[in-house]
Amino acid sequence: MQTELLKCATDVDADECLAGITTLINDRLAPHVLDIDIKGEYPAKFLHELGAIGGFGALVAPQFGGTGRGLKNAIQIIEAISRVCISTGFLAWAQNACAWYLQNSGNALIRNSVLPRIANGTALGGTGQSNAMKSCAEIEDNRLQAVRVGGGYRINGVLPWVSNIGTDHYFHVGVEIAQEPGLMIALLHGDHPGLTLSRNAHFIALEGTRTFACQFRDVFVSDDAVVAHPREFGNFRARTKSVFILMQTGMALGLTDACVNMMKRSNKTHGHVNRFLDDQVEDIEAALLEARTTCYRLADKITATPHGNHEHDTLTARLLGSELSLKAAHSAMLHLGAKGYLINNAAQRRLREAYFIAIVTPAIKHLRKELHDMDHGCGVCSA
């Protein structure tokens, strides 16, 4: 089984990584943010073109198609396109979650024929992990139910939503079992027998990230695609959680910069009126320096040493990137007045992305759930 984190590659192998997806991103995807975010356009050449590069391979082995570069790589691709779309961005997240889970399995099936295609891009993914991490803690009942059968489990149920997925997409849930402690982790693709996909809902914002909900009716899930039995989730959660998180601050590291961009950009013409809004550039950036200190320092710590417990302080940091990714977005937002209410303009996006970050799974009031827990010493999902 694949247990350790992976060794970082070189940092100049990084930054040349870093240089072609920033290219990729300027010539690529910049072009199309508009129609991701009005029209609804999902951006699945780029995402093709970002896993040829590497682009999703930084959390996982080369023996099965990643780069190897670790888990700072990854948040800073997520970051770099963040900057430019939060759609994107998450459904980079996603592809990099569903190549993590799948690294993290002890079913050599999985690791050897669909990991490689998750980690180069060939096949897209996502996760559907919100639910089950929800009701790991305490916040809502496990959506999916399922039995143990003759060589696997037969699921029911429904999720809301799920993202970067379609009849050509894999994805991940987490399923509660009958009368057995912990999760089942199985791996599902879009066309799976008895698995309906559909598309019930429009948003203000992440129109372009293929969002669906999905009926689960006696679908059959065999042992080749179980990512993790229940006997196996306890120590599974404890290697996964803090990357699958962390990863997340990518998009508010992102976010954030680009609304510092638009603030200093606005202060060029407009500073003598800016400087009495209450959040000042200055005082934006200075933040985000701080926080994407942090966020480095954790995810090399957490490479450096796999097996310790990074779980609060990776809470604590998303919890801080949701936080600074309304400020400043509200702060751009301020600073552009009536030029941010144009539908082609930025800051209302920016706006709109920022409450996503805040409010997707995990959001600002699980993050503070879960910390609150820890520091009381309440129980939540472990089996």
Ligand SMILES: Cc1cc2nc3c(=O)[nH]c(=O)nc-3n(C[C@H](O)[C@H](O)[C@H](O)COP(=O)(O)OP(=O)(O)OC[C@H]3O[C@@H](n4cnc5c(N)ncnc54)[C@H](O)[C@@H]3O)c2cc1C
Contents of the next structure:
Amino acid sequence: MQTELLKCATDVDADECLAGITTLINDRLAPHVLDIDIKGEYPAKFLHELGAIGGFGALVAPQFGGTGRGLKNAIQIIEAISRVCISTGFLAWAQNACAWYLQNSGNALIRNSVLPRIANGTALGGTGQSNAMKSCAEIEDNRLQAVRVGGGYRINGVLPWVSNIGTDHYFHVGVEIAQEPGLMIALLHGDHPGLTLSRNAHFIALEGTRTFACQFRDVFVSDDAVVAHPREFGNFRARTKSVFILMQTGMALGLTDACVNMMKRSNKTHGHVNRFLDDQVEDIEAALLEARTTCYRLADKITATPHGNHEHDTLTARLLGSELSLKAAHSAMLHLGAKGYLINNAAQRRLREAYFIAIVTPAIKHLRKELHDMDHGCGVCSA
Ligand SMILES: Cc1cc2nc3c(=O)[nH]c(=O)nc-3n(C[C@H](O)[C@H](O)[C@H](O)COP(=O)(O)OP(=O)(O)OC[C@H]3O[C@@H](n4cnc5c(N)ncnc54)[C@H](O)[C@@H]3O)c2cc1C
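Next, give the form predicted together with the named molecule, keeping in mind that what was shown is the form predicted alone.
Then the entire complex follows, led off by the chain already shown.
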């Protein structure tokens, strides 16, 4: 199987590779979904296998070990996984988001050494950018502060939640530097001196995502591990933001699709009474098709014109995805009734997962604030 899988990463077109990924999802992920949800199992093996068949390579240039298939391909992969499990869909997003920042770094050492291993899934990693994004949108203060010291930066602070990490994982963070505009983006390895990862919280879903609090105590990051310096941040942010956020819409598309299928199955036996519910499957399916078309089109546009400003369209598509997920999961739960209330039934899991899509940064309230600020010409990042 491994030889077959590896062949898929390089020798076949995007559609064939998606078919290979769907097979992997059905064979290797689907049987573990309950354990991931209820026992908090982390699907490490699946992630490594997915990486081996190009599941994390879409945003990475072939010269750095990626497939270079572009944003739509990344979204479709996250969507296919999320159809089965949002925990794992989110992990795939985090891995891609980690790769995307490294791909856009001006630091050749990072691009040549770490990026290829993230792109092929031999190394796993995430992103701790929620707080930085919220600070840019003037929602909260930046929790990581650093000072410039000889050959690098010294960081202090705490990030409450970062997923897809561990002592053998990588992740990047956005740090405020004393007396400098913009942020410094640093790449950390989980065993970095001065960094403590602790599991101090349990969640109603996404327990299998290895989500840790990260405490930085005088963490020295050398220039070799800097993804972007503060002076580069404005351009870096403009290049990376839309891809980072639109990719999350894959989670919404996959979850909504799964809810539509649940509703259709339920209607085979309970259509005569389900028809009295507020949100009918035909309407949700039509909204899904429209959201998918909009998202894929925008993804292709971003890939074709990476220097364009796609921010407003991206935030709008991401917001639509969150709202649709909540509506679809709520309706699926009502369609399935008591059956959906069972601990091993997907309907109640989907409802919990939909709330995650709505609250993970950028949350619904964050998206609406940024869109409001853009529409009214205020609240710009200090870069
Ligand atoms: C399962 C999970 C995985 C996540 N993974 C990541 C990730 O990989 N990378 C990343 O950068 N962010 C991650 N986050 C953070 C996420 O993106 C949001 O920033 C976070 O959920 C808060 O967003 P919000 O809009 O609700 O914030 P707000 O509404 O502005 O505030 C959140 C509230 O939570 C409270 N709070 C903060 N920390 C804690 C804590 N430790 N325990 C209890 N309450 C607390 C705050 O005081 C505040 O009241 C994750 C969150 C969750 C729940």
